[in-house]
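A single chain comes next, written as structure tokens; it is the form predicted alone.
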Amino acid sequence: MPDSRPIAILGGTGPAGTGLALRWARVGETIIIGSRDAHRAQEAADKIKSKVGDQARISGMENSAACAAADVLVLTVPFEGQATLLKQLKPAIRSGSILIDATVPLAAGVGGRASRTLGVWQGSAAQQAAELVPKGVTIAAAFHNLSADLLNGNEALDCDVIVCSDDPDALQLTLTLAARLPGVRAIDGGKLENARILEQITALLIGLNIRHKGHGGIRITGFPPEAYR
């Protein structure tokens, strides 16, 4: 059954945000697309609804309104905008909210292609987010390694999502939401500090996908069935 709590995707008009919104809307989740521009957010929501059907529970709002309307937040902005957005939204984020951070600190390489991750003083983008959110807000890191192109398509994803968090409730909720994506297995990746490894894997995958002209993800093998959601 779908979770009754709405999911606000902040910066949700980009490829990763719209892809997650599309996939969750298809399985019955209630989605709020957040954007700096409420009109743009609603346009993105309407586009997804046209793909899913009138039964889709999806709307668009300005980011701060989206935070006020939901306590499950997914951050899908480029790293250069992460700190600024979280500082702006701090008064709007409700205590007790869970923020799922999918930010990757990518550096542009030759030709503008992202080839490596930037150093983050806190250790990872997710740990930086943890320092910027209000007290009482918990953080999980996930969804870094899913192809935005595949998310916005129709095929099963055939990929594992590793989730890192220091909070058991944030971890379990994020594992559940990841497992709602068709073709995805969700795996507990341990503490939030491990998010830096997930972020680095993204740069590797981008290079592999450019080299081999694909949309590859990752699969973790060899665990007992109960390790996968």
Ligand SMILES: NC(=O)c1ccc[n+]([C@@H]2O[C@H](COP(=O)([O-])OP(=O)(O)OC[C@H]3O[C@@H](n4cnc5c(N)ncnc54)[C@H](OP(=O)(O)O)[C@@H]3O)[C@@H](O)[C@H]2O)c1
The other form holds:
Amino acid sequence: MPDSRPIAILGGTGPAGTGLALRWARVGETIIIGSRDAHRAQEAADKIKSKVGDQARISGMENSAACAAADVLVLTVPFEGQATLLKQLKPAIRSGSILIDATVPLAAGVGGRASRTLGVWQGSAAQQAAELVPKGVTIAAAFHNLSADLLNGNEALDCDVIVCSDDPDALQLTLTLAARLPGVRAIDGGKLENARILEQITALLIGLNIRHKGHGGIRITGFPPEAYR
Ligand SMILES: NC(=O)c1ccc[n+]([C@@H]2O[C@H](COP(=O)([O-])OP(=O)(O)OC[C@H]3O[C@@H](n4cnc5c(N)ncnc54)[C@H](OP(=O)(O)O)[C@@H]3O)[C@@H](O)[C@H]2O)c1
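What would you give as the form predicted together with the ligand, now that the form predicted alone is on the page?
Below is the whole assembly, all chains and molecules, this chain first.
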């Protein structure tokens, strides 16, 4: 069943955000596309609606309006914009919100290679986000290892999503949302500090994608069925 809480995707006009929005809109979730520009957000929302159909519950808003309208937030911006955006949005983010961070600190953002990550002082982009959100906002890290090309298509995804969080509610909600994506199994990946590893796996996948000309994802095998959502 769809969660009745709207999901605001901040930076939702890029391939990662639109892909998640498309997949969740298709299964009946209520989506708000966030952007620095309200017009661009609405355009992206309209485009997704045209793919999903009139029943899609999707709208577009400037990022701070999206934060004010939802308490489930998904952050899909480049690492180089993450800290500045979160500082700007701090007054708009509602206490009690859950922020799901998908940011990968790719070296490409500062002129390096896409198949490498930058060192982040806090340990990971997700831990940096945790330092920047208002008190009372909890963080989960997820969706780093899903290809936006696949998300924006029609096929089942054939990938696992590992979720890391220090907060049980943020963890459970994110596992539920991940498992709503067709073909995805969601796995509890432990503490938020493990986000560093998820972020690095993306850099590895980018290198593999270049080498093998595809859109790789990951599957974790060998656990009892209850380990997979
Ligand atoms: N692409 C993938 O396959 C993939 C998969 C997993 C995770 N990720 C991660 O998810 C994040 C988004 O990926 P993406 O490929 O969708 O990125 P993107 O297209 O470069 O950026 C996404 C959106 O972020 C906003 N944005 C760009 N620069 C910004 C800045 N300096 N400050 C605030 N907002 C900014 C833009 O929206 P507006 O201009 O409309 O505000 C843009 O459309 C990245 O951290 C990426 O590493 C990507």
